[in-house]
Every structure is written in structure tokens, then in C-alpha cells.
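The data below hold one chain only, encoded as C-alpha cells and taken in the form predicted alone.
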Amino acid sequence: MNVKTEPLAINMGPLHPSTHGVFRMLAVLDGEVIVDLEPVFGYLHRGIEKLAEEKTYKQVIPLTDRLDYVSSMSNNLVYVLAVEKLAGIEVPERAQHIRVIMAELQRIASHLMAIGTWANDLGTFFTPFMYMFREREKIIDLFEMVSGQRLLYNYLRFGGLSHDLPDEFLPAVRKLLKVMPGYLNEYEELLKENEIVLARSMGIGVLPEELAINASASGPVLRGSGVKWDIRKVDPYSLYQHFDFDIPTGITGDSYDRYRVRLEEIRQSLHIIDQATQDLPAGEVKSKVPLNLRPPRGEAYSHIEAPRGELGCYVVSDGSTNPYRFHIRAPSLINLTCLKDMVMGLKIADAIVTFGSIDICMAEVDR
């Protein structure tokens, strides 16, 4: 028997605990079933642009930050890759290597969060997401001993770093190379083939290939849905076109392939790592830049490979001490954009799985 039921539009947000932060989803629904869905932004705006163009280039690197705050390393380097391109500021090859070892530990310490906080989405309450705050923990600590601070790092500069690593620091990253991959299987025997998890995300969320790409989805996003694309590989930076390593990518382009994509990617971040830390050339770790920068007229455009994805910074001088005109590139925005596509038909309950295998943060959406 058939039953008549009428469209019924429920809020999901932006205060519920599984909308990751300050996001509402405005969803129609068909009994459980999804029949619409609207993503609303805008609640966490803070108008760190417009802030830029405000400060010194210099007082701009804190502010990167605060964009995507579980990625601050990743934000400070492409800030700093922009500016240095406008500027025509050449960096020392030990600096490059340093800068290479920090993003690929915060891809490490970001996609930690992600799939850990994903797998609470999934209903796995908290056993694996604590399994892997425990390795995340390990890597802040590096970001403590090199910057002095947990979350908001400032340590990348025109040029450079502000300062070289401490004596400490390479043996406890030789540390951790030695135990990740360890713990990486203990995660895998949770998750890859607990039959909850495989219930829950396989074929929940599928991305298709053709609309990643008309939708400029990226990172592990785009590459979950079967694109082989890195940024690191097709417009390397920082030197990537020296280190040897893989472009993990998935088949169905569903939660559970993005979760395996995050997965191996933290594998292959581990080599780069290895890699940079045995090949660190010894000497300077910063050009001369003056204090007061005044790049000459002109724009620049940079773009990384972040955790999230490609994360790209514009920055246009009028050889003034500020940026006349500063953007980012958010992927997390970007990638937002597939959500509706990515949950109609679906129960609201897979939307939350969804979502969450997206991995977004929602500082650097609403700009």
C-alpha cells in the first residue's frame, strides 16, 4: 500500500554536533528520504580578507592560520609561495625541505582528524577517533617544538622559516616514522572491513568522476571519485618534483573510498617525510627580506596540494607595504558545492556519513 506523505523541510544545524561546526543544511524531506537539500554558510564570518589588505604582508601570515586551524602549516604556505612569487624572494633549499616535512606532517595530523571524526559520524562513538588523536598528538608536539604553539603555528616566512629546527626535532620525526605505520594497520583492522562501517559507507555519498570534475572538486574528494590529480605531482612546489611517492585514489567515489584515499595518503606522507628528513641539506633557512616588503606592482597566484585539497592564494600589490587585494582559494568551500548531489535519495542519516567524508572546516568557507 502506498502512503501519501507530504514534504517535510527539517533544519540540521548550525549548532548540531554532526554538521562539524557552524554549517546548517535546510533538508526536504520524503519520510527519511532526501529530496532536497540546501547547504546554508555564513554563520562563522570574519572577514579575514578584507582583514588582510588591512596589515603589512608580514601581519598577513597569522591571519593564514586561522583559516582552516587544523591546517595551519598548509595556509602559511601558501600564503608565503604567493608572495614570494610577486616579490621575486628566492628560498634556501634547506628551508624548502623543512617546508616540505611540516605540510606533509599536518596532511598526516589533518586526515587523523578527518577520518577519526568521520568514524564517529558513522556511530563508532569514540574508540577510533581517540586511537587516532593519540598519533595526532605526537605530530602537535612537533609543531610545539619548532613554533612554540599547538594549533596556530606563524612559522613559515618570506623567504624561509622564522627560525631552524631544534636538535630534538629529527630524532623524535625518525620516531614517529618508525611507529605510524604500526598504528596505521591497527586502524585498518578497525575500520577497513568492520562490517558497520562497510553498511554505512559503501555506496552512501558517491561522487561520480565527471561531476568532481565540472563541480573543481579536489584533494581527496576529487581523487576518492578515481581522478588521479595532486597538485605536489602536476605543478610541484617547495621541491615535490624531487621526492618519490604515489597519487592514492578510489573506484566508486563513495565515503568509504575517500576514507581509504585519506588512509594511504598519510602512508605516502610518511615516505615524502623519510625522504626530506634524510636528504636535509645543511645551511641558511632564510633569505634576506626587508622588514617593511613592498613587492613591485603586479598579482601572483599560488596553489598547494592541502590536506582538504587545492588550496590557491591571489595577492595583488600596488607597491605598497599591504596587499591591495588578497583571496583564497578554499577547498573546502569548493568541494561543498557536491553535497546536494551527493546525499538526494539518500536518508538523512547517510547524509551526516556524507558530509563528514568530506572533511571540511568551516573557518576557511566562510572567509
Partner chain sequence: MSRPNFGIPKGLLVTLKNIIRHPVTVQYPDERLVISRRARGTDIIWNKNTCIACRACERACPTKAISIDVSRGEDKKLKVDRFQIDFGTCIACGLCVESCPVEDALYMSYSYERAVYRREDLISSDDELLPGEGKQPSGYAHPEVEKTLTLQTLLLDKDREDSQ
The other form holds:
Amino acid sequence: MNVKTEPLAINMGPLHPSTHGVFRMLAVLDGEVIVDLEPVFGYLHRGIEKLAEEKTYKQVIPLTDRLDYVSSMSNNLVYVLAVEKLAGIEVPERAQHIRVIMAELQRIASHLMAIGTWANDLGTFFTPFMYMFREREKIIDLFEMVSGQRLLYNYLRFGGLSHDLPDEFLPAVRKLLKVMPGYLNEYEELLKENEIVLARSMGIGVLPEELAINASASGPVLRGSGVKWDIRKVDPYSLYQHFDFDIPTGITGDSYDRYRVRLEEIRQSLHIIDQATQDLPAGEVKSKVPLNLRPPRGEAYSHIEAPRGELGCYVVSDGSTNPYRFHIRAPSLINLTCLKDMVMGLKIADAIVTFGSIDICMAEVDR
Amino acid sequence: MSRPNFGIPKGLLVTLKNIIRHPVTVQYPDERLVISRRARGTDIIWNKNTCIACRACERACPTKAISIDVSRGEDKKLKVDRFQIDFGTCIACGLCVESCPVEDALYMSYSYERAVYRREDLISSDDELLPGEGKQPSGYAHPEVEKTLTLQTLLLDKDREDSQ
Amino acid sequence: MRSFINYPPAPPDWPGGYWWHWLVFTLIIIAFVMTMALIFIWYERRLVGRFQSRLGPNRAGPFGFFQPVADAIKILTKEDIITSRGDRVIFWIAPIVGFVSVVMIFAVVPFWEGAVLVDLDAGLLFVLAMGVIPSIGIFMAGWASNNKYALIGAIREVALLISYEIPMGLALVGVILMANSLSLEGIVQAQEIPFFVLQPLGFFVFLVASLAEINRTPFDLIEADSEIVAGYNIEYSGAKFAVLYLTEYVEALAASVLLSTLFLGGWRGPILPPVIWFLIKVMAMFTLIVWIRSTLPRLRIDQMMSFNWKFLLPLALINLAVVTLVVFSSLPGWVAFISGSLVLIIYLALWSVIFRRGGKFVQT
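Right, the form predicted alone is done; let's see the coordinates for the form predicted in complex with its partner chain.
Below is the whole assembly, all chains and molecules, this chain first.
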């Protein structure tokens, strides 16, 4: 029997529960199989790069918070590093250590959220999501303690930090380090061996090593494909060379491997925080920086290993108080470009899982 | 990968274990957590007696939410005629408080509830910026205030260290 | 030869004969179904909340008990929207079709000894027949919405219905064999030892198949919130949505009721009055369903189909073989229990190995 079928074009998004923001996927389906997919983005464009050009260097720091609001601390860090490179500002060692602690706490918080939302995309009824948010909340509490806000921290400054750590911070972090591994094991038990999770995510959304490198993917997406590439090791910044940690990598580059890489990275981050808190030097947290910073003419590029991948910041100075050009290399955007190659020929449900496993933040994609 | 692992029963046990744990959510209007001692709240508190009308905060503001009218008084001293903050555009970044050269002129507030019915109500000026009911200065960039406030409640406090 | 439908003689203490009995029991059943559905909505939200380390609704009334009522008021006052190119008539009928047929299942369920609206001789067949019709309602809803997500949901529902009806029916055959009766009253009477002990395999198969039939996790891909948003009911609003939503919970109630009647011994139990035992068992089964829902992710459509045809159907057949052997050779109960549990554990272990290979073994 000959059944006449036609492809069905469905428009997922921009308002769709699992597009993690305002992302639109124009998927053409043959039954349930994706035959074509066109990612459309730009719905959250706020022109941050242009906005930055009319603000002073210091005023850009709160703007960078709003790039990837799930990991504001990393965004602050990359911008601050770029300007410090541009203006040649030295950072005290204590501040460097605290920056590392903050960046790693941020990585844990971001990865927890990534795993939680990914589990939600798999179809669990919010349970792992809530557990992950419970743990994330503990970290957010710490950020609130040091910076005064829970999401947009605005904590780092040129030449250090805005404030020193409060006295109650270190005991709280130590307690977090003690409590966290138990919870992590528990959540691993919940998802790692679940047959449905395995069947849904193993071999789904495979990103081959070659394509990952060619597409310039970074972060857990690249490492999930088995490439041992981590800016913290390759081009260390903020004293990362002093800390001992591993780079977890996946094997096949499927959604499951990306999830495993994230989970392992949380463990490594805990390890780094442990080291950083143990030999936290005393002293100043901020070096002397002119109130109205005028970096010399020139340009600087800094890159860090943000939770979502290689986050780069390019700042050009014309000697005035405002950056002449401010550009962000957003890992979310670059990882997202692999989406079509990853989901071709899969089912519509797999596309959601794959998309969730890339872990993007639309605010960073569209900027 | 040839050993059966019974992941689903294991997962079921994990959720069962969590049902015994105490819920972590808080019944907000009845039960309030103590916010950070450095909270960058939804208000800014201005002390008009100590303000020297230098307009540093106005220049520091990234969203141009602060506008100040300054005039020279009879004794040739600068004096503030109008100090206005539009909290509709304020992003609570705290840069104004940090940039203030006077010790006790500008504070972030220790509050987090600021819902109004009209946008115009979000614009506060002069006397509306003084501390008042439910509007206390927070310890952001003011360590001496920070010491006087109660410790922040942490979700971590609910975990016992030996619980795992 | 008895007639197909054996109207029970009116109990002597019922004045006015059969029709009074009919009227009173119909009202009781409708009241029971509506109250239990509302209780279930509240119970599920509270329980899922506790599973997720939060409280769940607790504002309306004591323990948030009136939350479903508040929701119902809200939802009934919402604007009723019909898609412009949708099929208006079918769009209207669909929720009713689903709701009415699923309520009719309760006509044959005994709440007590003799407390049943009609004790059909072919009660189980009636249950199976009525259990299918809500799926048709869902398909109608998805089709008439003129929405692509709804259509995908509707098509998934049909695929799921066709597959899961078979292991479900086969699991029931085991029950029929053991009870030697098709009437639910007779099945309850036959359960000196609950059938869930005598045929754990059958219980498992029926549980999984009914999870699929009532579109619960891990088979909720008709609604599939993260993929097709809400599936068949995406275009529904107002009172029609309320009926669809209620149907979902009445289906869950029906599944819990059938599970407890067929496998847990229905109203039978020591000390407490039978109807209390019945309610306890129903709540226990619903708790199990909610527990599963709050833990497991969703299967993909092809995995769901292969799960049925390659896992559940053979298991149902094995169950049938075991039960047949036990019944016809009059083996003692513990043999049935041990052999059934053994098969189940071995089978689950096997499946655990095979299924996680995902793509390789299971994909069709």
C-alpha cells in the first residue's frame, strides 16, 4: 500500500516550555522524524555590545551581568580580566583566589541548572529540576552574602573585588563542600543509571569530535565529544595554574556524555574550591585603580572557561573613559550552531533533549 | 555495561528518601528569610545633611537613574536642590553607593519589596529617600552598618554536616 | 443459558425496585467520582510537592484542600476559545465523550459486597470497552483543534492505544482464569489471597499498561510538556479544558480502582469496613502512580512502542502461561507467587541490560 505523506513544518518557539528562553526552532517533520531544522534567534537582542560603548568602563560591569544571567560571575570575570590586561592593572593574590572560588561556585550553580533543565526536557516532572535548584539555592545564598544580590552580582572590579568576603563566608563554603558530594551522589543515582534516561540520551545528538572542533564548540559540549580542552589548563588565568584538577571528557559526544561531563565538572569544581579556600592568603582585595579609568589606546582579548564554554571578551580602547568597542565571544551562540547537525534524522523528542544538553542561555546568544 | 543496574528502582528510592526531608521552600508572606547583610535592596537611602553635592553618584549610575540639581548657596557652598532617583530604571548595581566620597551619605536599602501601581510612584526624590518604615540602610559598601545587621539565613543551615 | 446482561434482582430493602437502586447508585457514583477526582488533584499536587522537597498548595482551606475548587472556579470563568479553523462540533463533543465513558467504568465496580450499580456478567469486557473510548475523545480533541502539536499528540494517542490495549487485555485474562468469572464482583469474591500476590507479573503488566492508557509518566507523551507543549488539549480553555483535565484524573481514579479491585482484593480486608479498605487501596495505588510520575522521565514514541511489543507483550504471555499452569494443575499459591516474582525479576534485569543500550537493541 502506498501512503501519501507530506512533511509537517512546526514552529517550536519562541514561546515554548523547553527552548530555555526565546529561541525558535523551525522543524520540518516527517512523521516524528526531523528532516530539516532551522534555528532562529535574536528575540532577546538588547544591543549590549553597542550599549557598552557609551558607558564608562566601570559601568559596563553591571551590563556584563546581563549577558548570561545564569553565570553572571563568569561574565564579570572575563570583562574585568580584559580591562585589566588593557590597562595593566595588578590584582592582589587574595582577590585572585576569591575570584577562583566565585568562578567555580558559579560553575557549579550553572551546571546544576543545566542538568536540572535537561532532566526536565527528558520529561521528568520537575523532580530533578527541583533538587538541582535546591542545591543551586545554597550557592546563590553564598553569592548573596558576598555581593548583596542573588542573580546579578556585579561583584568583581578592576584590580580586585568590590568588597572582601564576609567573615561567615568561609565556614559556609566549607560546609557546602562537605554536604555537596552526598547530594551529588544522590542525584547521580536518580539519573545516571535510569534506563529511560540512558535510552533517551545515549547516542542521541551525537557531535563528532571533528565537527565539534571545526564548529569551534567549547565547554562541556566540546569535552563531551572527547576533546581535552579547557582554558583553565590551556591558557591559565587567575592563578588556575596553581590548582590541581582534572578535565573530564566524554567518549561519544552524545547528550548523555555531556551530562556526565557536567556532573564530573561539578566534582572538580568542588575540589578546586577546596584548595582555594584552604590556602586563601590574607591581604588586600583591591589594588589602587583610578576612579575614572582611562586605559591606554589599544585592544585586549581575554578568555575564560565559563560554565558554557570559552567565554571571550574583546575590548578596544581609544584612550577615553568609554570602551571604543566591546565584543563578547558567546559560547552559547557558537555551541548552538551545531544543533542542526546534531539533530538531523532524530525524533522531535530527541531534538529537545539535544537542545537541552547543549545548555545555552538565550540572553548570551542574542546579547 | 552488561550488568543489570535497576536504575529505575534506585531512582524511586531517591525520591522516596526526599519525601522524608523537610521541604526547603518558605511560606513567603508569613515566613521571611533574613536577607544578606550587604543586600542591594530596591531602594536607595540618601542623607541630605551629609551630602556634599559632588554628583559622583549621578556620574557613576549606568542607567542615568539619578538626577541631581545643585546650586550654590549664599555661603558659596554647593547645596542640593533636588535629588531624584527613578527606581524604574535603577538596576540596583550599587555603583552610586560605592562611588560616594562621603562616609554616610548614600546607602542601599535593606528592603526587597517595592511594588507600586504606577510608574510615577517609582520616582522618589528628596525626603522620600530618607530612611523610614521598612526602609533601613544595608551594609553594602558600609561595613560599619553591616556589623549591626542580623546574619543572613542560609539554606545550608538546614543541612546537618553528618546528614550525608 | 443466561442473558448477556444479567440485571440483578432488586435488593428486598430497596423500595420501588430496580429503578430506585439505579438512581441512588448513579448519584452515589457520580458524587464519588467527582469528589475523588478533586481529592486526587489535591493529593497529587501535595504529594509531588513533598517528593520535590516543597510544600505544594496549602493556601486555600486547611492544607490547601480547597485548591482544586479554587482552580475549578478560576478555570470555569475563563474565556472559552475555539480555534477559528477547528472543527467546532467535534471540538465540543470530544471532552464529553472522554468524560462520560470513563465515568461509566464505575458502574460495574463493587464498593462493598453487593454495592454495585450493575453486576455485569461481562463486567471486565465492559471495562475494557469503556476504557478505550476516552482515547477516542482525546483523538477527537487533538484532531478538531487544528493545531499541529495537538495533532501530533492525537496521533501518538492512537498509536499508544492500539499497542497497550493488548498486554492490558492479556493481563486481565490471567485474572479471569484465576477468578473464573468476568464480573468484578465475582473477581473480588475469588480473591481469598489478593491476585497481586498470586500473579505479580499480571499486576506489573496491568500497572504499566494502565499507566500508558491514562497517559501518565513515563508514557505521557501525548501531553509531553517539553515537546508538544500540552498535546491534545493545547487549544482548550475554560469549561471544556476543565472537563478534559477532570477526565485525566477520573482515568487515573479508574486505573487505581481497577488495580485495587482486580489485584488487591477490592473491598476485602479485616476489621475496617469494606468501603474504607477499598478507599485505602485506591489511594495506595494512586500514590504509586504519583510516585512513578515524580521520578521517571518520558519515553520516546518509538521506544514506547518497542517497550510494549518487545517487553510488555511477551511478559503478559508468560504471565498467562504461568497462571494457566497454576490454575489447571491446581498448584498451591506460593508456587504462583515465587515463579511469578522470579520471572519478573529476571525479566526486569534482562530489560535493564537491553533497554539502556537504547539505540541498538530497542529501536524499531
